[in-house]
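Next up: a single chain in structure tokens, the form predicted alone.
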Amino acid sequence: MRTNIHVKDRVAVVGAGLTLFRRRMLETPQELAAAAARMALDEAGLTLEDIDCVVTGTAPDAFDGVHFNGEYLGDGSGAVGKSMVRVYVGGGTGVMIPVAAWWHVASGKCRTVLAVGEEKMSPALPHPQYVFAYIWDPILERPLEPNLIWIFAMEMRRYMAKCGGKKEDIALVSVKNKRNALDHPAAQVAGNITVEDVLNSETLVWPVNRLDISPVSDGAAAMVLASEREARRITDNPVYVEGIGWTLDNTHWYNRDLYYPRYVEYAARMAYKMAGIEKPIKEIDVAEPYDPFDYKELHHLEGLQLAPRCGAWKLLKDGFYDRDGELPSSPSGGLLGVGNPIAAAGVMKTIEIYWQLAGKAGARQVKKEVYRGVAQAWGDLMQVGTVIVLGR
């Protein structure tokens, strides 16, 4: 693990916008990513001229149909003539945009950066899951025909059989993010539904449902960063990121007990350690841990120290996590209830925490005071963690 980060610059988020989440946008990759950076400059008061560097990030380039997506995106993104990097770890490509932007930034290199991620899984066909099909090893798990629904459900059958949650405890996870997600403007499958819409939706791979899965989504999110002196410049109340961390594990998924994801666990204490915190459940006052199945916020939250291991859905009972208890969870509604392009997905979730710490969440904005607050993603098979804290 990175203990040792040499910071030149403290860096802060001065600016943040979101397309629409949906299905079969019209818009191409390019217009989605500069739809998003064009909200992101707007709300910052910045233009294009204003920026230094741009960071971009998709998943795989099959979704937008194009290889060196990067560069296809840079215009789009607002980096002709400019510094560009792409980065992408798999579903763990959202959070980790805003760490390489971050980077960008305490190095010195830059003073402004401009984040773009975005995703068009739609087009994949016959369905976004074919694009994964080349992903497997091609000795041990290609010959078994997985999809990554097959692997989640395993995953998902580990944590019950091992936490004793049941399938309507997991459940209740995708009911509170699809509520949440009423009071989002970008969102796709908003809804108030019941434990038992979830449970009597389509079975897919038991156990899991469709109502336990986000949903194929196109669409962008942008953020603008900056040095702590131009910050002060654009704004009284800079959101600063005081800590970031990440992890890659063993390719092999079937050599780990896959009750608990310890690859967020790793990247979530370099974040912690670099942001000075010592009791993430005490200091953290709002969370959004990558949900683009229910069984996985829970998972991810026992990763992120924010409950302890098997101990998330009980919590969830009580109310722990509800916009308006103790520590808020996918108050944003999440990938279950936003939407998943899964790059931009990333990006929505730390672009949520800085609205919450700036107080511009809207109808979101949970009831407590929030001071510091954290995003995760995590991508590829049971192997990406990136987790990025945020504090005023």
Second form
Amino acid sequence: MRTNIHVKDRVAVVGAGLTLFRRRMLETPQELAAAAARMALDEAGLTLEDIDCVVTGTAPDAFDGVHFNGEYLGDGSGAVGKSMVRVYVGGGTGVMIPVAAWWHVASGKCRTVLAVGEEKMSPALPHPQYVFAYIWDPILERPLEPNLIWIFAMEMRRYMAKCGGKKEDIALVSVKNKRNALDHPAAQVAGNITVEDVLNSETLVWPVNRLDISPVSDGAAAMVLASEREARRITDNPVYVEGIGWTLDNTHWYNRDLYYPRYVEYAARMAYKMAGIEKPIKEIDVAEPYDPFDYKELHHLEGLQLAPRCGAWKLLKDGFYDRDGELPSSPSGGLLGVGNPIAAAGVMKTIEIYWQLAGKAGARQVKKEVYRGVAQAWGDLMQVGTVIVLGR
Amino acid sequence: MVELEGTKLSEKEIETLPGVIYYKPFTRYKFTAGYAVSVFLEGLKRGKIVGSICRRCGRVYVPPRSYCEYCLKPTDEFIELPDRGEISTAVISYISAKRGRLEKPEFVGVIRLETPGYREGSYEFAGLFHKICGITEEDVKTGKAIGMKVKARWRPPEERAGSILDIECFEPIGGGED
Ligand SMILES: [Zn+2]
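Structure of the form predicted in complex with the partner chain, please, following the form predicted alone?
Next comes the full complex, and the chain you just saw is listed first.
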């Protein structure tokens, strides 16, 4: 793939908005989308008339319980009478939304894009986990009656076996992220917890305990992206999209060594090359790797080349990824602390990097000066990597 | 902190709202296994693990693919593999598919099959996702189970139906406790 891409316009992020993330909310998917979109427009000082195109994303239709969920969500996302497209790569959708928004602007087709991620998981009964029963292969996997958590437990076990981290080492991710989330206005499950709390929570599928996992959430998140020209009218200090990357691996997850997410590495290398980054661990100042499970943050830090292979859990122990550490990771509080309305969660992570670079992260602002950050999401059967690099 | 929009509800509060609808979609499906996996399932009926090979790149696929994922040309032939391998990862499930607590925990994992011509430790491998029997919780927790040599425990021929369940589980070679 070409990396010295010819673009019509450099692309900047100029506004962001969120709703609360909560287990159950009154608002419809459209109402959640509209609330987040309004806040993003307000931050940019724009109105809907200033928006040329709309990109939306939600994870499986089965959560909201409505097919054509993209179109269903359209009017709440400000898409009436505009060019709109929904992107969908499972859990990777959240970061795919700003990635897709990038090419809308970079191509010169749209000057401004409203990018909206929404997820309403609460309607599915008796538990949203049931919806995940349909991700398994009907012939070779469903007869074994798998529970979704099996696949994560298998991956975590493999990581521990190959990389040497123990459950208590990995639980530190959950402790860090829930603590970081105390300062996040959308947070659903923030708190000061200990490694013991994680280890003593219900064991679902060993090695996974309940507090190793992010919660079920409703919520929305939105961003406004604009061409450099438009962005300069809005702000003197734009935050630019410097690199994007996305990759898919095969469906046969059990034909791969689960200890390492190569699809994240491929996506990250694509984004870094575009951004001119050669030594990510030195050149990236702040990161938001996807953390639906605590071990996955470590997995993804390694895939993102922000730790030596198998080395993320050791750096974590040393405080390397703390908010005041050398390379703050999930300063937002991540999915483990803020919540996991799937597509909205990835957008929330991208927004955190934007706010960190713009100096707008408030109490979450990391200690060091930050010039470049990366957000990443993962999806499907250990398959999808989506990566975005922002810089100022 | 900024005040964000959104109205949190408890599970009880939802019941008091106007316009709450319960809806159960009626959808049923009939899946076919396709060309390659049908051959695989026929093999299981005979007590054999069948894979496919792409001679262009040398990849061996279990479960078999009718096309090579890297060359996208049809795979060249079906081959039989030994019904043994090693445990790549194994976990202990205390919950059922529907999240209920299990009386007796269940062991599941990924089996890396012994594949002639494949180097050890390759990132990709011929393998299956299946139940594991004859190992203990201790084996999984200490890591003793990882890398353990295992073999398919087949259902008796008359009970086999051409299903992944024709293999009951994978169990340690040389027996283990049950
Ligand atoms: Zn091939």
